[in-house]
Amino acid sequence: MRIAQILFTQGLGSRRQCAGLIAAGLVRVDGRVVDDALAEFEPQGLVFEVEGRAWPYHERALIMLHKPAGFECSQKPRHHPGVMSLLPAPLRTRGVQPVGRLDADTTGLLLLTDDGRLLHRLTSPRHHVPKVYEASTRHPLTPGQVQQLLAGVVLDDDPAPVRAAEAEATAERALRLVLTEGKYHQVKRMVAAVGNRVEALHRSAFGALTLPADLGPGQWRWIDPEALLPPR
């Protein structure tokens, strides 16, 4: 693939800029400057520089972003900063969008991507992605509200009951829930329909990925997809 064509779809700007950025002596193979927008590589698995930065390259973008607090996950944030905010520009550029949402006071494991298909299997409740999340809440659990979480609640909007996959308490006001779906305010409502109330939240794992110690709030990585989901 031609490098003007590899910066192109990796976010790095419009055709011109690219061109430009190309022309200008701004990127590098190899530690060598490529001034040439002809000038072909095999894309998988290239490393390029640009402005000095490292980019590799890949087809479709999926990257894990630990979410702080104060941050929106809509498209057209209202009330506080959108995620968006928190990647660099070639990412944002190239489309990538959370996959399902967090709300706004809620932290942890986002991921983002631009890969339509990888979207909706991971959203999609036929294919039961599980999702952990860690809540305190604002009175002691009782035995009886995780069993009834366990077994099922009736939310305001579905008559059919929601049920965790697991749910175990791991401190009086603490506990860790095991989900499959993803229901508006899942988490806070089923806590809310047991008598209890979330005063925060933290989502721990995705799938077969758990949240690093070492990413912290704010910070983002790449992931590869097959790290992701479970062989079929």
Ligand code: URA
Contents of the next structure:
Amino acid sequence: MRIAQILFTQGLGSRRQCAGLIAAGLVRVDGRVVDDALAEFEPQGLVFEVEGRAWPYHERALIMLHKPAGFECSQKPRHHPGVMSLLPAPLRTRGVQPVGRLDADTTGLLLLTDDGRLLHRLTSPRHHVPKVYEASTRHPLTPGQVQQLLAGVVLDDDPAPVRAAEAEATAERALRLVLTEGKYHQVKRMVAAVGNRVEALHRSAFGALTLPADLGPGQWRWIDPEALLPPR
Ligand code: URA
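Would you generate the structure of this protein in the form predicted in complex with the ligand, following the form predicted alone above?
Every component of the complex follows; first up is the chain already shown.
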């Protein structure tokens, strides 16, 4: 693939801007300046540099972000900055967007992608991708509350009960829940439905991926889709 096309597909700018970066000598491959926009490279596995920053080529982007509190996942954030502001501009340019949403005050593992099929597969309720949440509760948890979360609770927008795939009190006021759907405010509403209240919420895992201890709040990294969903 031509270097100009590689830069364009990776979100480095419009075709004209990518050609400009190349002509200005700001693009390197293997440490050497590539100033010919027509130069061809095998994109798979390629790492190119633009203005000194290394970009690994990814046909489709899949990103894991440690979402801090105080950021909104919506496309048009209203009360807080958007999570997209935590990512470099090329990821925004290439159309990366959050896989589902976390509330502004929720922290933890947020996936983002520009792969429409993967986005659908990860968010569709049919696929039952498990998500692990750690909630701090206002009141001590009772065995009855945990049982109810497992047995199923009815939320106000749907008569069908929703149940946690797993629920466990990990401390007097700490709950670990595994959910396979992604309804609006689901954890907070389920916990409220059993007579308690979520004071803080953190997502620690999504599918087979666990938030790594060395990925601090606000930090992100590339991930391989196969680490998330084994091939079918
Ligand atoms: N459930 C909630 O209530 N909030 C989140 O952010 C995620 C799941």
